[in-house]
Every structure is written in structure tokens, then in C-alpha cells.
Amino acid sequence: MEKKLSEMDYEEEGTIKGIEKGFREKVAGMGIREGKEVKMMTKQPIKGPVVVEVGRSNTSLGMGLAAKILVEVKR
């Protein structure tokens, strides 16, 4: 099941399977490119940032970033 980075759930795992135009270069500074393992850590309520697992290193996204970011969610 694929979804949004922004609506991954606490704890959900998946692999990056694409990224917007534009925002590749951005992300990938940070570690986040299509291919990798990624895991939701934790979410902050009413549009907050999100912190994701990418590695061995965790990073921060504003929700508008995290929504640009396609995941293969695993079950």
C-alpha cells in the first residue's frame, strides 16, 4: 500500500518510491531518496513536523515536505 510520507502512522515502516520534482535535491541532503527504508518516529498534531528514521539517523520534515514523498507502506 502506498501513502504519503505525511500520513504514515507512529512506528509505520516503508521504502521511498518517489518524490517530487523539485524537492529530490532538497531531501537528499538529509538522507531521503527514492530506495530507502524509512520509519515514522514520531508526529506532531495540527500540521506539525514529522521525524522519520532514514538509516541510523532520524531528520525532521514539515508536513508540507512529508507530503511529497511517496512510501510503499509495509504491512
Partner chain sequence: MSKVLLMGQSNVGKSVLFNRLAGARATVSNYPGTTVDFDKGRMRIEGQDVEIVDIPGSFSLEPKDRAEEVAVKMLEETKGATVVCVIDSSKVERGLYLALEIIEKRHSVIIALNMADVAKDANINVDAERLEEILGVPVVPMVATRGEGLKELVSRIREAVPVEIEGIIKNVGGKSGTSSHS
Contents of the next structure:
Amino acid sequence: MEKKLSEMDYEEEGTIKGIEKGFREKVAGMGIREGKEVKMMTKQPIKGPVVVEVGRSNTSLGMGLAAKILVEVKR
Amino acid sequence: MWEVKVERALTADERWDLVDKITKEVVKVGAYKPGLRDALASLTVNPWTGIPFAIAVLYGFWTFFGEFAGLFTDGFFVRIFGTHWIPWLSGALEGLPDWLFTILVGDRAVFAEDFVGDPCFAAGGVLTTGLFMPFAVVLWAVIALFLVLAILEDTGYLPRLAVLVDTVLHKIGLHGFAIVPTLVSLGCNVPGVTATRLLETRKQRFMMIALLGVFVPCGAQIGMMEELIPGLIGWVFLTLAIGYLGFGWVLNKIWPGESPEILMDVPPYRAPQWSNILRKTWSRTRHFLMVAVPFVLLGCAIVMVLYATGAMDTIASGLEGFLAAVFGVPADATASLVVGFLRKDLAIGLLPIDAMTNYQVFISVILLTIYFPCLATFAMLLRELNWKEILATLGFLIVTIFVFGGILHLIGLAGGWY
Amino acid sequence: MSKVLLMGQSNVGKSVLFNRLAGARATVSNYPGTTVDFDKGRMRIEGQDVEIVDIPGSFSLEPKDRAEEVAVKMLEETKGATVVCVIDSSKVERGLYLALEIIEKRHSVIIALNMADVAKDANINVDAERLEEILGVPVVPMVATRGEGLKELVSRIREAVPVEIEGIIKNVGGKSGTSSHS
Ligand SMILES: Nc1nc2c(ncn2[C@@H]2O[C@H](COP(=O)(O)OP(=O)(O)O)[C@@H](O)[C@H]2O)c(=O)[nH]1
Ligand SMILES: [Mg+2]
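Okay, that is the form predicted on its own; can I get the form predicted in complex with its partner chain now?
Entire complex below, previous chain first.
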């Protein structure tokens, strides 16, 4: 099932399917790109940022940015 | 033919493709069981466990600060200055003409037999209070703050704190990383302004600098508060925090520009490197000393000149009615508020605390914090911001003083605390 | 060699390495027109005094904030410099991304494969020799905090050379680029 990164639940895992243009280049250097496995590490309350793990690195993104990333979620 | 060497830039995709091919050949990843460090890493950024942890860390921070600064200031320097240096100096320079004695050593009344109080603060001379405040009180507070900050930085805790506070700070248009310039500013606003470079847009930088300049007291002030009004410090912080968030919210609404969301690498925890920490603490402290000490000495000299010539009385009586009407501050405090333009620590040291009610002390300290950044910070601000932003900051400052100070005045009146 | 620049993403150990190399003689400088500070110092390479600079951390050469902008500018402005590209051995992938960007700009590069201890603890094995073969630039595994690999890094700094990205593509069995120029 595909969903936005921002919609993933705590501890849910998946594979990155697509990243919105313009944002893609920004996160490339951080190792976030299509085909990489991603795990939701934490979600802050009241629409605070998320922390995700990609390739053994943790990255924090605001909700709006996380919504620009599409993930195929593991069942 | 000739080979023409040109830069050949790959697209991001081509580059990743190449990276993948290379890593496939050189990197072998074995199984890995997450350990204690990873558990800690996720616990401290998870809101339900992370927020209590953050509060505990900040409380520890504060306790350490008080103990450390107290150890040096009360345990050591107050004695050195109070019972050795100042009495000796006043004796040695007794023969000087009055005006010079006043500037170098201080008010002669302090050295009279019947004087009660602490000569360290009360004397006011360049070589007495002027040396006592930066080296005996403020320096240790500043070192303690920078030391703790460097430890938090080097272990990798700060980014996690940034994630936690981003939830709130992004609502006022800032960034979780705004916590870093804020914490640095608690040491000294000057490097705090520098630290705003971590923020992405002009709007965020402007907001941060304006809020820092107005609402964040520096280590020098905190050190003096800890020394002189330990019982009120909690209230002062709470009030300033409310102002910071409230006025930040307003600034965010009215100032144009973008407030992008947080996008930040969260590094793993690492054992701190003492050499790194000491170097960072030292380099910031040295910078602080170079910026602050000349201003304190100059400040003492100016105040004493103003007193000696009687100019202070004129200024004070001019401002007196105004300050009393708007903020409910007694006339005695006016001189201190004037000095606050130069150094706020010095200004707090000059507040006639025994002659005021607690609420008057409280509101004076708040006013001192918010009403003008110290000269060194102001110089930084001029360097950092464009004209429009500088004017806006000054406007913000004036509005804040009246609105915030006025509200506190009204609250005080309503509570009957004056 | 005029200058040595330490470049890398944040938290890879650049500053620790800088302290080791520049020792006590370092000073903090400010990039003109900005508030971005960087450390500058001097080190000895084969008896010669050389300037060394700790460039602010940057994830890629496409800057996303002011500090990163300065990092990119500083790299562009010092064309003749040798770049020590510091990579976290437990995150080789994204470190290489930046390293390749720098290599593409034809700087003389040497790679410091730092945090070898962290990679080992995480059960990640990096074949430094093979990486050196592929890239054609010196690759030195090290643990900056303990000073391991420091001597080798210094002794090999002079071997840093600009290389063709095409060569690297060939070395991993890829086709030699899509665009050709002669
Ligand atoms: N275990 C380990 N830690 C390191 C090593 N090099 C640096 N560190 C730590 O990694 C953190 C980041 O280092 P720093 O030099 O500030 O990184 P920079 O952001 O690249 O300048 C610090 O806590 C260092 O003590 C290393 O080789 N091994
Ligand atoms: Mg660094």
C-alpha cells in the first residue's frame, strides 16, 4: 500500500517510491531517495516533525516536507 | 586529438547510480543488533519519554550552573574582593582627589565605618565593582553555561532537543534549531546572534535576532540575578518565556517571508570529547571576555562620572515620572536603567534592591532584559540585519517595552503587589 | 600546495580532525559578509607550513542554508587547494555522494574514511583499498578521536590528485558516461 511519509505510523516501515521535484535534490545529500528503505522512528504530537531512519541515518522532517515523500508500506 | 578536460557534472540520479555501484563493491553490511545507545537515541526524541528527559536535562543544566557559579563567586571571589582587594585599594588610593577616587574606587560613603552592605557591588568604581562583576560573578556563570552547552552539543543531544521543541517553535514561524541560538544567548547574546546562521531564511533569522535581543537574558545578567535575587529568577524566566513565544507569534503573523519546516540530520549519540568541549568553551569564553570587559569598565566609569558631576540626578529626575507612570518603577532604579544601555549585568548590580518591593525588583529586571540589547549585541545586530530589519527591530523593541511592561504593571497593580 | 580544506557532511568528525592537524595554533575566522565562522590553522606537511581550513559541514554542493552556501563558496574560491574529504565510515553512501560532487569539480581530493571504530561496532566493513582503486584518489581509514590513521593521512596528502569521473565510472564497470566531449 502506498502512502505519504507523513501518514506513516510509529515504527511502520516501507520503501521510498517517489519524492516531489525540487525537494528531491535537497534531500539527496542526506541519503533520502527512491528505492531506500525507511522506518518511522518518532512522530511528535500536534503536527510536530517526524524522525525517520533511512540507511542507518536519522533525519527529522516537518510534516509538510514529509508529505512530499511517497512510500510503499510493508504489510 | 587533444583531450579537452572539462568538468563533467553528473545529475543527482547518475551520481547515486555511481555511488550504488561503488558501495556494492566496497561496503559489506553485517547484521546489527541495536544496543543501549540506539534505545536511548529513540527514547530521547520520542515525545512521551523525551519531554520529561529534556526537562530533567535542563534542570540538571540549571543546578550545575548555580553550583558552579556559586562555588567560584561566593566561595572564593566575594572573599577575595570583599575582604582583601577592595579595602586594600581604598586605603592605598585614599590620597587621590575625590573625583578620581570616585571613578577608580567608588563612592566614599561605602568605605565609611557605618556602611552596611556588600562593598563589591556598592562601591561602583572601575577597579572595584568594575573588576568584580566581570571576573568574579559573570565570568563563572558564562563559563558554566558554555560548558554545559558544549557538552550537549558534543554528545549529539541538541538536535534531539531541536526536534522536540520544533513542535512548538514552528508554530511561531521558527525552527526547532532556534533552540541553539537561544541557549547560546543565555551565555552571551553576541555569539547567540552569530548562531542564527543555522536558520534558513531571512525571516527566521530576523525573528530570531529580534527575539534574542529582547527576551533572552545573557549569562552575565543571569549570573547577577542568581547572586542578588535568587528567589525571583524563576518568575523572571517564566515571564520572559511567555513574552518570547507570544511576541514571536505576533512577529510571525506580521513579518513577510518564508518559514520553512525543519529538515535536519539527527546524529547518533557519541561519548563527548573533552578536548573538543574545552576548546569550544574556551574560545567562546575568550570572545565573551573581549567583548564584555571593556564595556563593563567603561560602564562603571561613565556611571561614576555621571554621579560625580551630578548629571545622573538630572537624567533620573527627567525619566522618573515617566518610568513610574508606565511601569511603576521607583525613582531610585532610574540610574540603573540608564546604565543598562551599556551593560545589563552592571545595571542589575546597581539596582537599589533593598529599597524596592519584590514586584518592583521583578519588573525592573524584566525591563532591563527587554528594553535594549547591550551595546555589543546591538553592534552585532547592525552588522547582521539590513536597514529595514534594524528599524523593525527597534520598533518591535519599543512596542514590546510598552505593551509588555505595561501589562506587567497592570498585573502588579491588580495583584496589589507594588 | 597552497591550502588544505577539510570538507564533509556534518558530524563526520571534521572538527576533531582539524584540532588534531592544526593543534593549538587555530583561530576562528569569519567569512566576509556573513556570520558564518570557520576555523583556520596551520599544519606541517613534509616540513612545509600549509594553511588548513575547517569548512562548515555541508550535505551536498547544493546548499540548503547559509552555512552550506559558504561551504560551497569557499570550495569554489580556493581552486588550487587540496580537499580532505571526510566521510563517516558507517555512512559511506551519502559521504561518497558529496565526495563525487567534489571530484566532479576536479579538485585534488584525498578521502579520510573516519569513524572506522563506529563502523566496526555497527558491523559495517569498508574495503578502503578497493575504494582507492575505484576512485583513483588516496583513501585513509581513521579514527580521528584516537588519532589513528593521522600519520598516514598527513603523509599521503600530497598524493591527492584531480581525477576524471569517467574513469571512476569505468572502474565499476559502467559505460563511460552519456555525453562525450573531445
Ligand atoms: N567514535 C568516534 N567518534 C568520533 C570520531 N571522530 C569524531 N567523533 C565524534 O563525532 C562527533 C562529531 O565530531 P565533529 O568533529 O564535531 O564533527 P563535524 O561536524 O564534522 O565537525 C563528536 O562527538 C566527535 O567526538 C571517530 O573517529 N570515532
Ligand atoms: Mg565541525
